[in-house]
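A lone chain, given as structure tokens: the form predicted alone.
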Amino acid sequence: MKNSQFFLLLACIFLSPGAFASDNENDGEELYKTHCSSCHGVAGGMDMSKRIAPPIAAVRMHYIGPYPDKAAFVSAIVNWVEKQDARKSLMPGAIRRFNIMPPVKVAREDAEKIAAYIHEGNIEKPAGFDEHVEERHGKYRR
């Protein structure tokens, strides 16, 4: 009897939502790699002639100021992914350089995970990013 109770307890622990928290935390990163990094990744560094979109670190930088709260940040990014509107962009220079982002087919729940991952800030910056930002925008904070 004690063995069955022990295994039942183990099953409850390992099947609880909290048991997979680290996997859920990685969902946003994996989804970002799948849906976003080919355009917004580090390839091309800060040589804009070698890029097709701004690096995600730049997107985060432009959005984190107006939307420091995670929920607001996630909402702003998800709303942009769902409907790109140049008039509502926080990055008009990027739109002039790269044009408007094409529609991306990603489920809202997945877009929320991606945005939460970006908000956390554990994203790779292209070589020369900090120098570029300081030169163009002053000291980068956060």
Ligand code: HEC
Given for the second form:
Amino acid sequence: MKNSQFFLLLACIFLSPGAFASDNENDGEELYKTHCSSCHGVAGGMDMSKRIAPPIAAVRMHYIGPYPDKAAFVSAIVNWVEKQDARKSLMPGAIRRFNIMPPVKVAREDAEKIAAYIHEGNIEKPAGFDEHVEERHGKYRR
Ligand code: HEC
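Form predicted alone already given; the form predicted together with the ligand follows:
Following is the full complex, with the preceding chain placed first.
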């Protein structure tokens, strides 16, 4: 291969979107869908007897109070994803109801992107979530 062809090839690889894990803001959402949404998504709605885990919006609500700033929030969530430790739980009621979250295999940098995405707050909520929060936990509303 001639040098010029080689550099052209390199340029194609480096410039093509998605060739490498990027810092794209959408990564967090995609990674969340891949690794978390099956349990924390909208399936089962607000009927906790039909769910296998709390909605991710409920998780956010319990973490954003004690960890409002992004770095602290991200590290709390990433620590949890790396190791579930009931003593550090902010949702002991959820552990009683659903049992403790099973280990989930996610690379640390991916977990960080997921946590940043959750912190941002533009996340899925089951129908009726806001009403439930208003009714049952008015004091946490933000
Ligand atoms: C196999 C199902 C399942 C998957 C997948 C899952 N979770 Fe969970 N998660 C649970 C359950 C059940 C709970 C509630 C019990 C608990 O708190 O441990 C929970 C609770 C949590 C909590 C609150 C922990 C606490 O008690 O303070 C966080 C934070 C969390 N999940 C983050 C995530 C993130 C981020 C992902 C994706 C990387 C994820 N979970 C994937 C089942 C799951």
